[in-house]
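Taking the form predicted alone, here's one chain by itself in structure tokens.
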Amino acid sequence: MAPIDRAKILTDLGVFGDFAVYKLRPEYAMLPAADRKAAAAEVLAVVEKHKDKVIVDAYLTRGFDAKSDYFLRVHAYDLAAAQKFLTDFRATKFGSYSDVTENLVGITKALNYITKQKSETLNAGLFAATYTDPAPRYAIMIPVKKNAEWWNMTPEQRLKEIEVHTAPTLQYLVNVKRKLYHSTGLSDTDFITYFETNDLGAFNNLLIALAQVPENKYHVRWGNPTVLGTIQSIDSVVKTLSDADRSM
């Protein structure tokens, strides 16, 4: 059973991203040490079982967010495969003590606005910018929902707004990686914006720049939640939370 090609699925279009945010219940700390010690192996077995259908990324949020302890980002060509993985994950000991605090689904698509045909200069800027910082340690997930006024604008009007949106972000692409998922009709949001960075100061400046563009006035949701976590293996997330709770 060969695993999915990670590099390919992360660059392909038409790929589903399922973001599941969890809070570990306090009762998990009361489990026998042997059960908690075995939790990581049980979760890894589920990941192995589904490796030909999904890839799973994990993030530790405890200490950054009062409403969550970790989140998973699951990519799949078939959304049902992501659902099956997450169902099996919740059936593990660790998963059964994890309450879902947010779940968002999106799909990757080609650029709608800043294309070579529609906005040649900005498109060139996007593709010329290369991440040059050390490997990212942090990931941030921010859902965005637009209002009816936005969707009733002409494509040409939206293009002008997105051009103004894009221009101030180019300088930060050396410090921040980003990925966009379209989620209208799939979740109660229109977009899931996902970022990775090793420089949270640069990321903060990027978000301030985005908050100042006129297009921001069409948002009815920007964050809520904003989920910040450290990028870790799923094995590390389970072990860290199990070890932390063992000391309580």
Contents of the next structure:
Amino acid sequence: MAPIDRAKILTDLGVFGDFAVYKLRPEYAMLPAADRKAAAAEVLAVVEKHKDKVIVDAYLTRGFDAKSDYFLRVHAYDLAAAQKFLTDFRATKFGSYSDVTENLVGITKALNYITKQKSETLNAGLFAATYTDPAPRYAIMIPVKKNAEWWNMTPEQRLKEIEVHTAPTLQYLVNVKRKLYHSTGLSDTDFITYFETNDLGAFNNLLIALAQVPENKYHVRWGNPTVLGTIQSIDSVVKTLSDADRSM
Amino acid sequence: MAPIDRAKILTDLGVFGDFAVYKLRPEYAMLPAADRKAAAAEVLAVVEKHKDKVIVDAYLTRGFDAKSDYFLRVHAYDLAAAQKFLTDFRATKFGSYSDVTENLVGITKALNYITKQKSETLNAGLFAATYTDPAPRYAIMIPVKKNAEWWNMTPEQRLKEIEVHTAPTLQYLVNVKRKLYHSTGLSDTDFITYFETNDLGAFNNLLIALAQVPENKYHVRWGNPTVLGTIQSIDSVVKTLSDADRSM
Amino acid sequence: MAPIDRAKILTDLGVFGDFAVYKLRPEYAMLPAADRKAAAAEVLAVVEKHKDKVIVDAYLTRGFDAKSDYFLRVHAYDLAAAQKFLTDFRATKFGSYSDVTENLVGITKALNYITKQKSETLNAGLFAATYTDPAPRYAIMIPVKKNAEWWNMTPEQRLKEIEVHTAPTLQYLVNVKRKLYHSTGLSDTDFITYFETNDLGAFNNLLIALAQVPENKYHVRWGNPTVLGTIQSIDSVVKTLSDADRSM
Amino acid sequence: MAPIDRAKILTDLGVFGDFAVYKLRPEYAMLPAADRKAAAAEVLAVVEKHKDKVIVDAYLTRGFDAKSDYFLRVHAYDLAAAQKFLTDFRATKFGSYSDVTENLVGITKALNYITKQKSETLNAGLFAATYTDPAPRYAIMIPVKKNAEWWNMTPEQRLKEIEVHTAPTLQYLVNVKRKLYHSTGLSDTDFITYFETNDLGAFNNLLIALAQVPENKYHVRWGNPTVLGTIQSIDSVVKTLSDADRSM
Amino acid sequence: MAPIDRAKILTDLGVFGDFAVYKLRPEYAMLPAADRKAAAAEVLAVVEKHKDKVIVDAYLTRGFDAKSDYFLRVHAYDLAAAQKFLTDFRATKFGSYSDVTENLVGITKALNYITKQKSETLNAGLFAATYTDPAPRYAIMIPVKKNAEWWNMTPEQRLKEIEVHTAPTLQYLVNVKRKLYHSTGLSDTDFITYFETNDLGAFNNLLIALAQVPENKYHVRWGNPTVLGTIQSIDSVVKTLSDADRSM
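With the form predicted alone already on screen, would you show the form predicted in complex with another copy of the chain?
Expanding to the full complex; the earlier chain stays at the top.
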């Protein structure tokens, strides 16, 4: 049972990304410390059990978001495998005290607009710059849904809008990483946009730049929720929220 | 007491489809394993009891949707029979720990627009292609509600829009099955659209194609919720969520 | 203490209709069977106690609506009497486990538009046809709220729109009964529309006909909730939801 | 410690009105009857304790509104005094089982538009008529928020709209009492409108008249919630909801 | 371990402001008085532990807002430090009975529009007046989100609108303090506006003045929630809500 190749699945197309956002119920904090101490190991065992089918990233959101304490990003070539993992996760002690407050499913696809063929200069710009900041400590997940007017534009019109969208973002490639998932029909959103950064000021400027292009006029959902978290190991997320060293 | 003919009721007109979407309360996971072990058999007995009045399909949504863990699709010639089944279901141990988070009722009717008389070529297209992919593993339920402008168009205008809607969907008949229920006045939606597929990438493309036609401009509800699940036997859904083999 | 004359209060003007929609809390199902067995009698005693002030109709919605299990329609000449009844009802065992999920108050008034004076032919049409189907088994409650543009039209313009609204509905008088309550300022709706039918397919067609007239463009609320239930005695509603014969 | 002069504070300007709307948790009904019997006296003691700083009015909404059972209207010259009272109230047994479902704060100000200077005839009309019906048994609280277009009109334009608003309301002065609180920046509403009446039919007609003037086009919130209650002493409200004479 | 310099962090740029709004669960009031008595000291210890990384302000909102009882404003140079503090706070007895109902993160930045270079006179006006009223007793937190049309205006157009916005606010500098945080991409809002005042009537007038400028037409969120509280020490907030002197 070989674990999934992380680098490969993160760049492959046709891969499912399953974003599950959780809020821990207050009763969890009332459990005996021993139960909470054992929680991380039980969760890690579930991750280990599914390592040949899914990879799992974890983020701590407590203190940043009212509706969640943490979220998981699960990648799988077969969406049913992500369901199996998340079902097993929910059956752990920690998972069984976690309420799902948002859950979005998307799929990775080839670039639609800024391809070498359709938009050569911008495409080159996208691949010319790479992230040079210290390792990202923060991740942000922002769902995007577009209105009927957007979808009814011609491909040429949408290409033009995406070009205008892309130009001001190139300068942020050095301090913000991005990844896109397509969700139309799979969840109540069209896209899941995912970002990693170590520089939240730069990220704020990037998002303002994206607000300042005409594409923004076609958004019916942009955020709602905006989920900001610190990037952590799942072990660390569970332990931090389990607070197993305190007696209550 | 003969069971309902599944193939017949799934194609008959004037049949009620009752979609009940459930979220299991966390307390269920705290029940003794023996109780959870017995849950599936109790549910199956209720299905058996009503088999001459309703047929029941089940779907596991945990891991895909924040507001549900599973949903049931109940078909009946008499809507009161669906109510009786769902009331008995809610009285089982498993049902009594399930909260209903969405419940939509619709009725099947003859084709309104793409008939042989009104739109011969497209009608032929609808019946020329059939599903050829492996058996669908996924189902998606998407409610649709249209605005007053849509309903105030002439039948000819609506026919034209539905023709434009239908043309790009024909290519997906080979990998996506569809079924339509009419709900105006029965629930807070005009239609319940139901899909089965084994190819979620193709399904995502189909829904994007539907977003790209003018009809989309008349939607006031399209999804909300979009409920994606794996198609399973009700026995399997109950057992998976009952997790009866784990001690908590 | 003479009971209210049901036929009279259902046709009198200036009568209050108080629609209270309830969801039973799951804890109710966990009560001892004896408690649940006694529930219906206790509720009936409350109805009996108030029979000189209010009449009460009951409807089972479980299996049709996510946000309710049943609703009550209370008619009274004095709204405070309806409050007294509903307060006593909530103090019963069954009522104390019921959460109110919607509660709308309206008052009956004389016809505004389709009077003999203003619209003679349609008025005649309204009174020419009567319900001829088997006794209705289903009731539907749909709140309606209109926008400022509607209310700012002249009475003549609104009359015209209501005439266009009324014409296509006449054919459904044989299979759908209707009753209207006025709610502006009493609840967050302008009207409560109430229907009874035995033919949900005809009802669906009636509501589509109402969607297809210009008046629909002035709706800011039409449904939300649409509450569909089976017409039952309150005794039957309580007993069905009390499920007193099962041991849990 | 002299109690506040009720007549004076109800007509003074610069007075704070704090509307706190409550829903009793179902667990309250499960408390021992002795606890519920003692509840009213405990609440009255809190009112007595604060009588030199606040006056308190109480209203029973159970049976009229899904989201509340009662509401309090607290007047104070110093808003912090209203907070102190409401904090002490929430610390009573009855208050500790009450969830706040709406809470709006406003301040009384001099007439803005229909002054003797700006609109002499209507101003005279406002003061010419007085309430002549039997003592009001019902109160209605309706929040109002206006859109940016309204606020960006010139004072002269707003005066004109308020004149058109005022004219049709004069005839209802005999059967509806009114009071206005300003809330912009204090709560998510611009105004709290408060009414008392003994004639809900007349009140319904008044509100329809207000819907029929152009000012209605500038509303982004009008109601939501509309909270209708019977005017009662706080003692009566607590006792009615405590139902201390029944054994559960 | 030197505590953060309060005056400096409150004026520095690039500082994170983390607003966490809480509602105490009713179960807290049922805890033994001894537990509630010890709560404030435990919270103060957490504040002390983090004093070299964050400063914490506290506000009591009970009695003013339905969705909260108090809120915290945490300033930090490193947002992860605010998360660590809030996570530790949630692990206290008091924090573990507190539900987060809103949580917004922003960052301080240099003035965008009313700079000495771009708008000299108004800039001088901003710095000419200072707060002269008695120490503020109230604080108000109001999130602001602007639409795509706003963000797509040229910087010159936005400057003009902000000038029109600023002019009428200068007169309130003597009785209302203000502070601005930028949130685009960090939370579901563009700005967090924060005010302190001792004169809520003046504050109401200031907010009406802000409603009366064209900038208001570009708001998609202004408030929702508007959170009004009294400025208190965190010790006082915890003690007031812990009500440790009463036996329940």
